[in-house]
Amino acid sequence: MRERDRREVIRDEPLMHAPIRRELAGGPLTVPELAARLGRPPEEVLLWVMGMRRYRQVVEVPDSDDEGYFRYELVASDEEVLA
């Protein structure tokens, strides 16, 4: 499988938020776990997760897994906090 141009991967970021959110709705996951579930390369998923992290849609769980990868979880929306 050929490596996609970084600009292509970044352009796909808004399209990947919903699938990533769906996967994280079941609980925290690492980037490799997300990549496997989404069927996408880990380096692409990392860029998308870091974008979501930058805009505080996801956060790292304080502890890493056995292999040293951080788990990411969804940030509760204001609506969920108020409910």
The other form holds:
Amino acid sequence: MRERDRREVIRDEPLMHAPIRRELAGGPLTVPELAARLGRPPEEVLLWVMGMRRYRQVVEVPDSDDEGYFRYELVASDEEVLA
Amino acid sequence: MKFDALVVGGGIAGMESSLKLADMGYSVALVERQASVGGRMILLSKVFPTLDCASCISGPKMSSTVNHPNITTFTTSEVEGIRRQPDGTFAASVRQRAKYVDWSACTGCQDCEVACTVAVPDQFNYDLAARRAAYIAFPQAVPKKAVLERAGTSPCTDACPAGIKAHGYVALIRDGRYEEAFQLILEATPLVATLGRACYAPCEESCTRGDLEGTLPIRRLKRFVADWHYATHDGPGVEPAAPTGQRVAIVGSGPAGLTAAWQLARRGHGVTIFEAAPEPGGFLRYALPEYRLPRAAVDQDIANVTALGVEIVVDHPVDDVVGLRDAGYDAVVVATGTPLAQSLHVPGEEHTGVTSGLAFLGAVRQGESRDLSGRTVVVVGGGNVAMDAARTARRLGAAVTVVYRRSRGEMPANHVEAEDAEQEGVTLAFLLAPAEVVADAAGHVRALRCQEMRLGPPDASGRRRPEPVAGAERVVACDLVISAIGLRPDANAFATLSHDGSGALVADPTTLATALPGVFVAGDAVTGPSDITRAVGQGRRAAHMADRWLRGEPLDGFHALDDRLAVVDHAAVLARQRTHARRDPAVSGIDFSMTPHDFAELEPALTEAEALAGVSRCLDCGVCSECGACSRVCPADAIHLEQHDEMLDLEVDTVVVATGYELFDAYQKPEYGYGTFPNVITATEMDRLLAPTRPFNTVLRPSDGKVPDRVAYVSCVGSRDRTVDNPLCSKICCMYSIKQHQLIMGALPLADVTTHYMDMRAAGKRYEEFFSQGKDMGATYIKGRVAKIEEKDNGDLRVFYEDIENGGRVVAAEYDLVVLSVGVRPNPDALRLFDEEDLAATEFRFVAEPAGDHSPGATSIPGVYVAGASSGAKDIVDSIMHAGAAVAQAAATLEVAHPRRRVPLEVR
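Go ahead and give the structure of the form predicted together with the partner chain, now that the form predicted alone is out.
Let's see the whole complex now, leading with the same chain.
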């Protein structure tokens, strides 16, 4: 059951960048894993992760797991690559 | 502008119409609402029955259209009205909406998108994912240029008299960019810490969230970034422009003077502030109590100004602006405020124990220790100075009564100030006017005799006028009377400048220029008593104009306050969402005491968590927040927020209506759970998930990102359905569903695809073979209408249907994802195009073709033709053929009207 209007969830995406980056700093996670750590609904986390993916902040690890979930990992920024 | 033809709509039918007419040599104006041509087709994955890539087909057509020498494409534009002229030609009004990006400079690099702080649903992905307020429509957009989505000025920003972009800094904080938020405020004023504490926050009064559970703490968010900056940085972090060699004198160091100095110093001018008092800051330092505005905060803000090289000369009153000019200053800004208190004009005012609010507050601010324990103080007045004086007297131990000649509703003080005063034990006595200060034989105040008043009709200020109640008086015993009935400018200062009857300096209200060349005035000295933000706005304006004057430029162009978009309506903002989740407003955190005893800052700072919770409540009213992040990163300097919509008048000989169709709103079938169950999506959304430019990395179900194993389709959703007033077959749903079945089985080889259908309509070239191909690949087709869908706890869906081919029993099947094959509806915009005559419609509100049997594409209006799905559901092939029929007739019309007007085609 959808809990919040999708526009409202999407509006939160910038606010969630930092918490998501913190969680992914430890390694790739699936959407349900990330949702459990953030304490937020997986549907909302998917929207935020896909927003970050669109702007090249995260990327999927090739191949989904046995349950059909992809894991997502952080993309190093240009500055991080250069460092 | 004259063209042979106007084509309305840049989808496949509109592009085809434009290209054919242009290839015949006619000049075409193509008007498209979006920032790119391409319509719905470019958003598709593949086309049926060939499974050719939709982008590969429409991409070249889009490019040919936009680059054709005979086609002028107006993107982000809408036809507001078309009128048929007496000679049979047409006059069209077209609104070209501002893009806020200079497309001649934009390279489509997307840096603005990446930097943008506002996330909104991406309409080109049917809201499945986010885009930014700064965006390029989609990866294959033609032209591939960025636009900014702006609905108007956000109410918070619009309300700020200082022109501070409140929405902008809220959005930057939300994105964790605290320093950029601080810098955005610095663009307006150096007084970030000051306004974060002492502003009356008209932004919050205007906040749309106030219509829900309460406003954002916008002022305290400003304080949050100020505190953060000052704790982590030395200096403002602003580099002034190269020195201009010109010198500006500022008279007065209050909020207007400091802001003017800051702005002029940033522009490279040498600035000196002359301040009459021993320390700079004006009322900020000498009138506002420490508990509201700590001296340290004022000092932090003033340090921003001096960091740019501004010299502040204190204990230096100035009364002669001409002398400043003679001393070598190229321009002067006078911002001396309202230093004088209004007199009570009652007998006994000269007694010991009568003082003005300004003098009282100034003395306390300067450290004059006064113990009023056991004393009784009467403050006369209902403004903010009266409230400050009353609360200050309470802190010194006095019992305090405020007497005001009107009632609470007419008090000029901010209502928060009055409420806070009461929470600190101040008594407010209304409808009392001072009549006499009563003193003892030694001349010490003993009481204030007051006349009781009542409210009469409104006066010039709009407030009800107080009138004496005959014979009704009250005597209020007291030891000290503080008069705080108003402030005024010094009418005797600056003899070479003009004053009005109130003593205020006279200047042009827009330019703030006086009659003396190069002399500008700002702040309360011009406006009379106002507040800090208004003074800041005045200081900004005077600095802008003085800078223009120094550069020899016209005194205009003050975009910060004079050129804002219209404010966004609260109701329109709230209507963007179907629901609004409650989010608790920030609590004030002030611990009031009925016996306050010190001057420690009263309001606690927001913690970072509180600040982030606060900004999370922003509704992004204007969509674009005006945070300026895009401007700062754009390598082509292409962002131009000052752009405005333009109205274009087109004269054409023929019109082709190609406005396309709308999709059925699946919310109208609540039994299917669209919008409620995340894993119920529409087939157009599935097409996006299957497209090369899809919003996810593959087909994922929206509830949790799982790759679906069991996908169901429900046919005829919103078509062939009288319950939603649409008995028509939408014609394309069967085939696009079959297309998607095959694509899903290609993308997800392990997935099972099942379609619940009424009957399969495959009337078209190779369509039946295409259906068979789907079945051969393994798709399952079950005949029977779906009755309802339920959601399980894990997000899976139970689909209840009537199994017609197995006895008609009701069966429930479980799926990971359900796709609704939604039908086609008419686009009502087509019927609103014409101003003075109706474009005839069918009974189902598509554009009618009255002679459709022998003249397809001709409408009820001579010279107007319809192409594609505007006249009824059509697949892509039929739309293209229909466009051909329409433009053939349009060309015939043009040939009859102007046989030799065709434009030679130079480039093919």
